[in-house]
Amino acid sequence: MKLSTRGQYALHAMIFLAKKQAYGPQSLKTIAEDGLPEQYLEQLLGALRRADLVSSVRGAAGGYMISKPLSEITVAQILESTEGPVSLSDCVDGDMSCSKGSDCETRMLWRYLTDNINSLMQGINLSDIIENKPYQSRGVNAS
């Protein structure tokens, strides 16, 4: 199981914007210089804008900027805006295409794991990431 580049690039762009917040709007080109494909980035920033996580400013000094306090933007919000809901199995989402349906022995495990992953992502915000808090508080080496 891997997160797609959509989610990875969106999170990367949001962290870039968070770090550059004091410098005002950042152009698409500037954000792309951080190693992200410009055309793909434009699509992702559109999704983040529709989710009200970034705002865009038109004009010569325009660009994209974070639209809320960093402490109010979670990893879950960023990933859901670009990837959709995070789920480990279709049956967790109510898709009963499996022949076992509600009698499946693993369905509750998938639900448990999905719920815990989502809870963890909802508990980490951009401010935490910038300050390395999610890693320090969990005893994980971020390097």
Contents of the next structure:
There are 2 protein chains.
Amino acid sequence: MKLSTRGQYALHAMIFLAKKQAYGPQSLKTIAEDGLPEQYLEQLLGALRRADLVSSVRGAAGGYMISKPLSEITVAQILESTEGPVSLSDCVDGDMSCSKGSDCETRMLWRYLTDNINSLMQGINLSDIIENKPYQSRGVNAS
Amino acid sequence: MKLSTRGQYALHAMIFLAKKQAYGPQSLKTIAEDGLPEQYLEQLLGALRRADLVSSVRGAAGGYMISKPLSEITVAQILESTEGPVSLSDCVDGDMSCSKGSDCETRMLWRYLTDNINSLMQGINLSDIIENKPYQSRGVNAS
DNA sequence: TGATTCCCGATTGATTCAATCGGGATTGAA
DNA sequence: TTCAATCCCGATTGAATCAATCGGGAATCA
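In place of the form predicted alone, output the structure of the form predicted in complex with the DNA.
Let us now look at the entire complex, which starts with that chain.
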């Protein structure tokens, strides 16, 4: 179970933007400066913008910036907007492609794990990250 | 973030075997009976056997069976043996492909998330699942 | 007007995934 | 001894996904 580079790059970019909040919009070129492929990153920032996590300014001296308080942007939001929903198995989302009933053991397990992973990621926001807070166990709980 | 079918099929098969423990080895054909592709499942059972989670008996009337007490087989073991280690980002395992130092913010975050997800999965064993115990929050903790 | 930037769909090449294939080895029963 | 049932296992295939690039367009500012 692994994230794709999308989520990793996106988080990287968001941390970068969070730190530069005071200096106006940051161009793609600047954000990509430490090695991320620029045009690829562009796709990701598009996704982050559509998720309302960043806003953008066009034209010369334009760029991207964080669109709301850092404490309101969670790791879950960043990853979901670029990687799609965290959902270990399709059968967790009600679409019922499998033949078994809605209470089959595996489904309950996937749901439990998925919920907990989501809580974990919702429990950490950008502000926590850049302030280097040691993360606390929070929101992780039983079904 | 999604599991592949490997982990899903493997868990399914393990639950099946757990329930049939009293009835001797179960053949691939039997295990695959409710729709899993038989030859694909064969690969997975090979992996589970190499991880010592099941043992096999060849020849007519042969098959697979759980190889140790149900309470000693965790979801983490099942998924790892078929999907590889749960590790959200390569940079978590010390191999240092990235240029940044060992304490970069994203690395610490991936490590935190990875550790917690692993604890979560180590905290549930086959016995819990087939006895339909409501899972408790356990082992999930801070960095 | 032109440079700088974001915007965005299409395309490419590599990798991974899901599954099948084709044969082999082992065992128990007839 | 033969045969059917079963596990064993590496190789192959086709499709999907991933990572990245391409090629143009639109907005903004000097």
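Positions refer to the first chain, counted from 1. Since the structure is predicted, the reported quantities are computational estimates derived from the model, not experimental observations. For the two forms, the rigid core is made up of the largest set of C-alpha atoms that agree within 1.5 Å on superposition.
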property	result
Rigid core fit then V57 CA moved by 2 Å or more between these two forms	no
Between these two forms, how far the Cα of L109 shifts once the core is aligned, in Å	2.7
